[in-house]
Every structure is written in structure tokens, then in C-alpha cells.
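Okay, so here's just one chain, in C-alpha cells, the form predicted alone.
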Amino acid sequence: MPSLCRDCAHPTDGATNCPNCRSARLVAHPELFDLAIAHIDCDAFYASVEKRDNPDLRDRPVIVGHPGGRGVVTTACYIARRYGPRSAMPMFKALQLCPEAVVIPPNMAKYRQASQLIRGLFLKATPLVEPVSLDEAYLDLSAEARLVDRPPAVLLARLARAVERDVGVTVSVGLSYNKFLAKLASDRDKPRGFSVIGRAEATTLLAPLPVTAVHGIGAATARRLAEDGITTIGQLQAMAEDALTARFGKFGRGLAHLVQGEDRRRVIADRPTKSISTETTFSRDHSAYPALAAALQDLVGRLEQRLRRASLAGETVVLKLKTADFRSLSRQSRLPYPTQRGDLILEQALRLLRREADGRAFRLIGIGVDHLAPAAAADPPDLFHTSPP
């Protein structure tokens, strides 16, 4: 079965320990390298940031929140959670359950700074990052979206490691084929988790879960369903779409799809895209122009798909190269108009490549466009003589 080391991101197959680093922290799943939608959730984020900044707190129960009679728990670390404190619990009750807890008032500026660092790491993998809050986000790592030519599962293992190394907090990863299941997966294995839900098992896995596991079903809806004896997703799966629509209106129609593991919501980035690019790292260094040009042609095809999917066009073509000794080069060429056309991008990219392909060995090549514009502004028809003179 395909598997992956969560510590060094080394793909393997059927091993008990990673053949690269000997770690036993492997994730295995038949669809591991076929899924591309992820949900990443920081583990007890506010408390983790406080422990990062004060190592003396590492092994102590920590609660972040305002102390006092009307204060509530914002975050409880995993040590504190063993005793019962949870987010949104009244502080007095949390301290009754865990009187040894260290209570720290929230420092939102510090948490926002950590969140920005984490998001910056995510954006190195894909521009399609949809934050849900400071401590969680969806990522689209499909072939058309991701910026690095590696399987999404490998990128996610690397991202988790990078967040832990560079920011000092841990995350849990959920990987699936849609947002609903990716979020469900990230909640299954915390902290420092990596859970996968594939297409083949989705409906079976969902069936025994409580109805509150479905996106959009809150306490009030759950009570209404319980009054009719419906408490599990499997019971909802057995109901016809018409019956759910009659009961819940538009939400019922969406619910009928969700309980079957279907979610059509796309990952929507929360900020304007400034550039779109794609790259690949060679398994061995290349120095010959024909090999470099062939790789570039494949990348341009992917770049054109991404531009059309995003309804964007680029006016500046950017070639990226990394030498065998890890020096990065960037060369660019400005077009007279924004374009989505792969042939025009490739023409400029090959011209830039010819200047650099002087016998040096390269380990990476990438192509992108910036100075983005809406697709409607792309490729004026009169410039290509598509209309009669």
C-alpha cells in the first residue's frame, strides 16, 4: 500500500519503518497520492504559541483565556484537555476541572504574526489557500494549482515539518478529495496528525458518525433530527434527496450530497493572486537545451490550464532556474498585452532559456507569469487577425 513518512516526507510502500530515516510515523492509504484537497489545523494554536515562547510551560497544563468570573476558555492545551477543559467553557468551570492550569490572557497580535508565517509557508506550495481562521486553512494542491511538482501528500508532510521547524507549533493534516472530508480527516488524528479519507471508503466511513459531523448541521438541526429518531449520517444517507429537500429546503439538497461524501465547494483564495507559476525539480541535473526545453513545454501546458481555470492572463513571462549548486536565477520578458496562450508564453520562455542554457547543469526549472489581468483583457483579437481586415 502506498505510504509516506510524516517526518522526512519520503514515499515508501508497505514498510513498517521509513527506509530513509527509520521513523515509524508513516501514513498509508490506497489513494494517498491521488488526493489533492487538504485541511490543515494548528494544534491548540494559542496555547502552543505560548508554550513556544516559554519553554517552562511545555509540560504544564495551559489555558489561554481571560481569567475572572465571566471569562471563557479560548484554547486549552492537550495536557489541560485531559482533565476536561475545552474551548468556550466558562473559566471558573475549567479551573475546577484543572486547578493546576496556568491561565494566560490572549495575545492576538502574537497569534496573528504566527498565523501569517504559517500562511506564507502554505503559499509556497499553492496560491489557493482559503483561511478559515488564524489557525486553520484549506489548500488546493491539484496539478493545476500547486507550485511544486510533487504529490500533494508529500507537500503536506513537508509543510507540516516546515511549520513545526520555522514557526514552532504543530499542525494536523486532513487529505481528501473535497473540503468537507478534508476537514473531517484533520479532526481524526490530533495532535501532529495526518489522516486520509479516500473516495472508496467515504460513504462507509461516514455512515456511523453522528449527524453533527456534517458541515452545516448544528445543535438545533441535530435536535430536530433526533426528534424523528435520526442521529447518524447513515440514516440520512438512506433518505431520498427529495425528502431532505422537502424538510430542509435548499440546505436539504446540499445535505443529500454531503452525506454521500460529495462537496462541490471549491477552495477560494482570500487575496488577489499576484502571479501564477509552476516548476519541476529534475531527478537528475540537466544541462542540454533540448531536455530543458522539453520540460519547459510541459510546464507551460500546465500554466495555461491554471490561467484559464483562474480566468486570468499574464503580461510578464518569468523563467526560473536553479543550478546544481542551488543558485536561483530569474529572467523575465514583458509582452505588449496580457495573454493566456501557451504558445506565446512558450515562445518567450524558450528565448529566455536559450540565453541561460550555456552548459551549466540545472536541478530545477519553472515558468510563470505576473502583472496579471482579467481573462477578458487577454489576447486582443485584432492582433491575431481573427477578424477580416
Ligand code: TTP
Given for the second form:
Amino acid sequence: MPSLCRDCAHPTDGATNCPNCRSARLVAHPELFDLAIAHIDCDAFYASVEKRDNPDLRDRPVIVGHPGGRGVVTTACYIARRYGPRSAMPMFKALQLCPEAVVIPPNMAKYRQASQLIRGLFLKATPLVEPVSLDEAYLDLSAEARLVDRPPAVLLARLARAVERDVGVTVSVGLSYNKFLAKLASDRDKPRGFSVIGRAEATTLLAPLPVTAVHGIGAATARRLAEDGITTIGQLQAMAEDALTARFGKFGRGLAHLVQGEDRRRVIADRPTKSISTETTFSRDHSAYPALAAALQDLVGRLEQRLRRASLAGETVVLKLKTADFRSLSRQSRLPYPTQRGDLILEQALRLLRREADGRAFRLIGIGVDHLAPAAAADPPDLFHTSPP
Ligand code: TTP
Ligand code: MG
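Switching from the form predicted alone: structure of the form predicted in complex with this ligand?
Zooming out: every chain and molecule, the one shown earlier first.
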């Protein structure tokens, strides 16, 4: 069965330990390398950040929330949770359950900063990162979106490790084929989890779960359903789409799909990628135009690939050069329309390069595109009078 070491991201044969690093933290699933939508959620987020910043707290129960009579728990660490404290519980009650807990008032600036660092790591894997809150996000790691050509499961194992190492908090990963199931998955194995829901098991896995596990079913809808004796997703699966639509209107139709494990919502990046670029530092300085042009040609090939993977097109071509004495310069040229085509980008880049290749020695050359647009807006066929490759 396809499997992977969660510590070193090495594929394994499903044996008990990783052949590469001997770790026993493996994840195995028949569809492991076929799934591309992920939901990542930090474990006891605020409490984890506090523990990171005060190692004395590591093995102690920590509750984040305003101390005092009327405060509530914002989160409790996993040690504290063993005694019962939970988010939204009145602080006095949490402290009755776990009197030795260390109570820390929330420090939002710190959590926001940690969240930004985590986001930055995610964005190295794919531009399609959709944050849901400070501590959770959806990632689309499908071949068209991802920036690194490795299976999504491998990228996720690496990301989880990078967040631990660089930010100092742990995350739980859910991997599936849509957002609903990815989120459900990330919650099934916490903390430091990696849970996979494949196409083959989705409906059977959903059947015994309470209706509140469905995205969009809150307490009020659950009460209405309970009045009809409906408490599990399996009961909803058994109902015809028409019956659900008659009862819940438009939501009913979506519901009929969700309970079968179908969710067509896309992962939407909250922040448009502003530019895509690639560069190379020479092993020795170059001043001759042909050598510089050849380097540029390689880079444009890479750039074109990245644009196509990210389904993006650029309207401004940016040439970057660094002289032997470390002076950076950047020259740009705007196209009439956004393009994904390497030949057009190269044409502009060479035009810009010709003006700069005046005998100066360069140590670095780079090429990028700015003013990004979705691929759908790229290269209108009538504009350049040739069809895209
Ligand atoms: P959650 O992801 O819901 O919880 P968590 O990260 O603390 O724990 P888990 O391991 O179960 O994911 O929420 C993220 C943060 O949001 C949490 O650390 C504190 C804050 N929060 C509140 O302020 N109020 C709340 O009611 C909840 C649930 C969370
Ligand atoms: Mg969380």
C-alpha cells in the first residue's frame, strides 16, 4: 500500500519503520498519492505558541484565556484537555477541573505573527492557500497548482515538519479530494496528525457520523433534523435529493451532495500572487550577450512551467541583473495582454537584455512576470496571430 514517512517524507513500503530514518510515524493509504486537497489545522494553537515561548510550560497544563471570574477559555493545551477544560468553557469551571493549570491571557499579536509565518511556508508549496482562521487553511496541491513537483502527501509531510521546526507549533493534516472531507480528516487525528480520506471509503466513513459533521449543519438544523428522528449522516444519505431539496431548499441540494462526499467548492487563494520569478547566480561572472541570453532561455523555460502549473499569466516581463560589484538592476516591459507563453516572454527579456549587455560583468540573472492574471485571460488567439503551443 502506498505509504510515507511523516518525519522524513520518504516513501516507504508500509513496513513498521521508515527504511530511511527508522521513524515509526508512517501514513499509509491506498489513495495516498492520488489526493490533492488538504486542510491543515494547528494543534491547540494559542497554547502551543505560549509553550513555544516559555519552555518551562511544555509539560504543564496551559489554558489561554482571561483569568478571573467571568473569563472563558479560548483554548486549552492537550495536557489540560485530559482534565476536561475546553474552548468556550467558563474559566472558573476549567480551573475547578484542572486547578494546577497555568492561565495565560491571549496575546493576539503573537498568534498573528505565527500565523503569517505558517502561511509563508504554505505559499512555498502552492499559491492556492485559503486561510479559514489564524490557525487553519485549505491548500490545493493538485498538479496544476503546486509549485514543487512532488506528490501532495510528500509536500504535506514536509510542510508539517517545516512548521514545527520554523514556527515551533505542531499541526494536524487532513488530505482528501475536496474541502469538506479534508477538513473532516484533519480533525480525526489530533494532535500532530496526518489523516487521509479517499474516494473509496468516503460514504461509509460518513454514514455513522452525526449530522453536525456536515459542513453547514449547525445546531439549529441539527435540532430540526432530530425532530424527524434524523441524527446520522447515513440517514441523510438514504434520503433522495428531491426530499432534501423539498425540506431545505437550495441548501438541501448541496446537502445531498455533501453527504455522499461530494463538494465542489474550490480552494480560493485569499491573496493574489503578485509575481512569479526565477533566477540563477553564475559560478563565474558573465558579460557576453550569448552566454547571458542562453541563461535567460533556461530560466524562461522554468518560468513558463511555473506559470502553467499555477494557472497564471503575466503581463509585465521583468529582467533582473546583478553586476559583479553587487549592484542590482531591474528592467521591465509591459505586454498588451497577459501571457503564459515562454517564447513571448523570452522575446521581451532578450530585448531588455540587449540594452544592458554593454560589456559589464554580471553575477546573477533573473526573469519574472508581474501583473498576474488567471490563465483564462491569457494569450487571446487573435492578438499574436499564432496559436499557443
Ligand atoms: P481551534 O483550531 O478550534 O482550536 P485549537 O487550535 O486551540 O485546538 P485544536 O488542536 O483542537 O485545533 O481554534 C484555533 C484558535 O482559535 C485557538 O487556539 C483559540 C482560538 N479560539 C477561540 O478564541 N475561541 C474558541 O471558541 C475556539 C474554538 C478557538
Ligand atoms: Mg486548531
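Positions refer to the first chain, counted from 1. These numbers were taken from a predicted model, which means no experiment stands behind them. For clarity, a rigid core is taken as the largest C-alpha set superposing within 1.5 Å between two forms.
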Taking the rigid core as the reference frame, is the Cα of residue 144 displaced by 2 Å or more between these two forms?
no
Taking 2 Å as the cut-off, check whether the CA of residue 106 shifts that much or more between these two forms after a rigid core fit.
no
